[in-house]
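Shown here is one chain on its own, the form predicted alone, set out as structure tokens.
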Amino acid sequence: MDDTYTHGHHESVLRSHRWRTVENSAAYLLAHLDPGMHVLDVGCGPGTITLDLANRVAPGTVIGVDNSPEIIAVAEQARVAALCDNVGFAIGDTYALDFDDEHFDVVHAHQVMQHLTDPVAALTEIRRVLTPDGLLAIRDQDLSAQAIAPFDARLRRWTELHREVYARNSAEPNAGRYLLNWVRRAGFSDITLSSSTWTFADTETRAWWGTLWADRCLHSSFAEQAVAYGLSDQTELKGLADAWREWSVQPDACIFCVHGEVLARR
């Protein structure tokens, strides 16, 4: 599939992926992990959550795989720091997987769906790769439901701004509330929908999460495609980042991100 990245991996982007880990990223999954289950980690980035998963089931082995080999090289970096020796990253396609039929306990996919041109034929070939009682565990935000406070004209129109350049990339921005539809279509079933949060309510966090959006907006390949696509222009973006900075520094400024999540049988 020709699919397009929204983010890119700029260093604002990998910023906040790095911060992910199974507790803060993948809570609904802890409690059906397992020491020697066998994990895939399709679309890993850098690989926080799949060194967590690798903690959590070893002596099992968790493969994190994703088709940039810039993140791959980012990810294996982690690896050797960790020390981890039940871990594998590799180049890998989600609709083309490079493993045979029935081979992992469990599929992990954690803001992936998002991106994707055709999210129910990378589940079905996530379902091929899973054992006959094999678990697929998929998170992805909604962006149309999360919520900011104070929340001005600019922020208003980052959000829209966001959807006009998924929409260019045949991409769901709230893939979250779609999940349920896209997993029953791929064949799975014993599906379980539920929903979580990330929330930056306090001075660190919010200085965090506004600043990495700051830099986002004027750095990442968002605000590149924003601008190749003829939906933005330099000088809006820097009133975005703006924005965002003004927010982060607001004390009664809050965010909740709000995130579909599904637990499904092969």
Ligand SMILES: C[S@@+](CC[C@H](N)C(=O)[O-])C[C@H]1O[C@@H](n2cnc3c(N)ncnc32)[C@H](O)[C@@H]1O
Given for the second form:
Amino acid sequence: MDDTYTHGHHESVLRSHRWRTVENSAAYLLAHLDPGMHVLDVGCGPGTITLDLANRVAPGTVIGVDNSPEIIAVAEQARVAALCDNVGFAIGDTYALDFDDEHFDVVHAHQVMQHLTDPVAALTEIRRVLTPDGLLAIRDQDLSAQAIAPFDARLRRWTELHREVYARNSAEPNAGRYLLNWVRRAGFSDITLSSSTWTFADTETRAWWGTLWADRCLHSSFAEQAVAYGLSDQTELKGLADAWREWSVQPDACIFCVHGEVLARR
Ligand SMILES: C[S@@+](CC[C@H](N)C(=O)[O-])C[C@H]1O[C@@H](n2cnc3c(N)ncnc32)[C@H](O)[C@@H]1O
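Other form of same protein, the form predicted together with this ligand, not the form predicted alone:
What follows is the entire complex, opening with the chain shown before.
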């Protein structure tokens, strides 16, 4: 597949991805993780969730794959720094996984389906590498369900621009609400859909989220694509960045980032 990943791996993007843990991004999976399990983390990015999974299933093993060589090198550095010997990182494509059939007890993917042009094909391939009673765990954002206060027309435009860039990439920013449909079509059974949010609404997390998004509006692949696709320009992007910086210091600012999440059996 010739998919285009909307966000890229600029430092401002990784600032957000590196914050992620099993607890804040895969809590729905926690009760199903046991020592000794073999886990695949698809689209692992910088690998903080992957490393956390490895701690939780040791002496089992975790493999993180991502189709970006650049981010796999970053994840490998994190693995070395964490002295974690039951995890490995490899370049890999979720549409064509380089593993035998029925290989993993759990396949996890966080915020990956939303970026794919054919999530059902990816889920069908993931199903192939799961053991007969293996568990799928996927979580994706639902952009249109996101709530931001106080109201700011520029932040509403930020949401619209996101939708427009994803659409040009034939991807789905509201993936959270479609996970159930996609997982059913890929042939999974025993499906449980739930939802959860990230909430940023205190001085520290507002400053972190607002600043990283201000930087992403100026420097990430999202910004580059928005301009290249003729959807925005540097003046508008600077305005969006300003809006996020202003939001980040308001004492009553809050954001709820809504996600859908699915557990399903092969
Ligand atoms: C939003 S990031 C999520 C990273 C990580 N799962 C996390 O939550 O921190 C999505 C990741 O999926 C990767 N990706 C996109 N398309 C992929 C594909 N076809 N196969 C494997 N990885 C893919 C991107 O390179 C990116 O690192």
